[in-house]
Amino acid sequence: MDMNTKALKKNAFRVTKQRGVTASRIRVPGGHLEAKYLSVLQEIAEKYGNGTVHITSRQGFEIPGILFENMPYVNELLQPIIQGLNINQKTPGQGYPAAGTRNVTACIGNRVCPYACYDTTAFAQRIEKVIFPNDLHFKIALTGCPNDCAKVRMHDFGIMGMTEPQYDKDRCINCEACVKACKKKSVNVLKTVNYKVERYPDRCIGCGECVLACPTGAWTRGEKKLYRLTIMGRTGKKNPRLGEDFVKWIDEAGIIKIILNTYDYVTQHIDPAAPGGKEHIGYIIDRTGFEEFRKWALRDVQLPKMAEVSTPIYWQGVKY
């Protein structure tokens, strides 16, 4: 059987090293899903597939093993979940209408982790809302604090959770747990001063490590959600990097801004002789320069008044 595997790639299904044989690509923002639609995976995988599924390295699923033919059966299957998902479509029943940007992966977040500092799940499917669907190619992620368990330094994208920490003097008893804490667990930013504790806010990495530790709520995390947003880490063959840090103490409205704009920025630069039609956003960044896509990125953003952006940046990494 004949296949346009453009368009088969363009519907998330994917070419595989045996003629006629597809696999399909299940997108779960966040990696959080109701564990009612398995079935749905595994009738689908059962029916159609090879009986397995493979869960990815983005948080989503494949089910190997698919004939070209049977294709639109499956996409009628997998309407529950694109509806359930609540996943931007264009005509439901025939699956999803792009496969470029990928899944955004997020880490569990404070719905359940205590060092979370914000919902890693909403703000991950509120990205989703805005960017799909897309062909570009663009890896998101999003961690709900510094420990950084997404590891989203290797996106292009990463999103990491941070609080401007409230002290209450008043409910201080000067037990320096949160000093200790903050000494031990994170980057040492708290000291005593006459019985009551200060904090370098120019060093503080917005972790919360200090409200946890303290046993009184002296320490409390600000009401206000921030971020550090870093940009363009990758792997691949040529010049894996980690991410540098962009803006710290950034909001989600920015974020989302930013990321609209280099949809715009790559739009403008990439090259029409890229393998694919695809070629990765920092690759595009190093050919023209970091201020200009810094210019892009930027333009009409709204930055809280404690934001600061880095420039210039320069990225280390594996070189060929």
Given for the second form:
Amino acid sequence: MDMNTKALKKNAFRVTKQRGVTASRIRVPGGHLEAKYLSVLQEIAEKYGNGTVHITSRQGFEIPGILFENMPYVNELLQPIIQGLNINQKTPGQGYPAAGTRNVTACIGNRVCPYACYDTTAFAQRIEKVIFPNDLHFKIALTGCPNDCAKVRMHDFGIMGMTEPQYDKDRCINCEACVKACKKKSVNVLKTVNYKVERYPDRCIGCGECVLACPTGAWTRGEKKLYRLTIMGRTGKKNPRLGEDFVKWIDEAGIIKIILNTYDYVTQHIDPAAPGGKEHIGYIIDRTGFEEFRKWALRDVQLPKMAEVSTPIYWQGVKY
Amino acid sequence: MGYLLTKEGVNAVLKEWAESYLIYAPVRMSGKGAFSETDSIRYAPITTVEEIEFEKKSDFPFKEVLIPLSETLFFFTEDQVTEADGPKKNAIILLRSCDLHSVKRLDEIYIKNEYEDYYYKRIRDNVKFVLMGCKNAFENCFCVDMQTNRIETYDASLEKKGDFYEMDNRFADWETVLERNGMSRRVVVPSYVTETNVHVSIPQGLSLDVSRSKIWDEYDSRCINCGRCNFVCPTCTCFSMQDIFYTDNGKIGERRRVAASCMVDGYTDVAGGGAYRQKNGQRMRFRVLHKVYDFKKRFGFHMCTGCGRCDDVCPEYISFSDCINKLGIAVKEVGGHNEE
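Switch from the form predicted alone, shown above, to the form predicted in complex with the partner chain and output its structure.
Next comes the full complex, and the chain you just saw is listed first.
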């Protein structure tokens, strides 16, 4: 049997334990999809797979047990999902055009969750639109608030929703619900001064607990959508580690520009001998030094006035 | 006299009113809800009819205009006291029937309750009320059962009728401005609610004996004593005093009064460190009985006007109307005697 495994992988199929048998990987940006696509997955799994579907750790689906020869048929059946989820594609009917840049994951976000500061799925889809298809190994995750249910600090780029609390002192009756909530559930940056509340903006993480706790609407959310961008978290063999804060109070345009700049940086600096052309960005930064990365990442980025850039960054983690 | 007006006509009326009044109405404040990308409907000054939220019940009540959540009463130096300025302008408040009934409760507490409250009175004397017609009850309303669904004592009314507006006027000074800006005269009867989904039945034979009932206990754990039910209630009038000494000079400062809540910690604190109602169920008992028992015993009518905002806002889904309806069980449980 002759099979170009490089082409197969690029087409979002997998080389498996079993010779001649593959698995189809379906990306779901933001991890949210219309239920009607589940019946398509079922059809593929039952017609060409082994009748099972794996829910992947990156919020996609993987349909195992597909014979190499059936890949074109699977790709045809996948077309409504690829189109319906608005995935960039080169030739309709031929499946996914790349697999290197991984599915962009997201927590449930503010479509459902009271804590979330924004629509995580919608933002994930906008990121997907500008970065896919791409062969480079990028992992991006979004979470609605600093609770970080999406574990974004385990990703190359972690996007965490923040809100800049707005305080209307004339509506404050000093019930201290916000002070207590901030102390017990968050980072303790609210203090009662003369029966009103003072916030320490430098230490505030923008979680919105004060807004949620306030019974009179004295605390409300800021108008601007702002985020914390964490970078270069990773799992893996050599040095798994949590992502560190890069920019606090950044906006969407800034995040997207930094991600795109990082593609240029990686293209320039990736180890030409990297196995399978795949090297975690964090290891490239370890090699070039953070300052070189920062220079590339922030090129032409317009940050909001209140944005705080962390520099230098030192990562910890487990070193083997 | 009733009038039919175009949108422009109403705006012309508002413009003339604005010369001597601040006009407060429920407005939709975009993004000001507690959850992201949700709105909050609150009272704020308006200049055009387009700003008024007619379709939804306001989340916070009109009472904030009459009794601000936080109000500086006076400033003090070492040997002098200066009264804080009251509002510079008269006010017009747009509100629904149940809320206009609430004004009667506020007046009872602040004006007719033995001592007249100076700060309330100086605002209240300069306020006119414009009734917003209310066709259908909202989710948690029970105005019909509280007999607050209709009211006649308004200064004017305003209601959307298709592309036009109907206004009824009962304040002689406004007749000419309405005459001038109306399309035509007509008999206007502001819409009122005749049926609600929620019903309450306040049992006969209610007495303080129901305090001993077990019905209150479930709220010990269900209620989180946040006080939202009080702050959105159009009839809750409790306040607390705060003396503030300015930090740069600890000898001068101001006295404020701020809204207080019988559900929030600290309300029953007394000198010596005691606190009477520590359990949330007991706070709930106090609030519920005040709304449908104590107040009536003293003033002759129920305090609660059935607007249902406490139900709308409770993050723990505690229903005030549901609790009222449990009172019948409570009366039986404690072997109630008929006081009514």
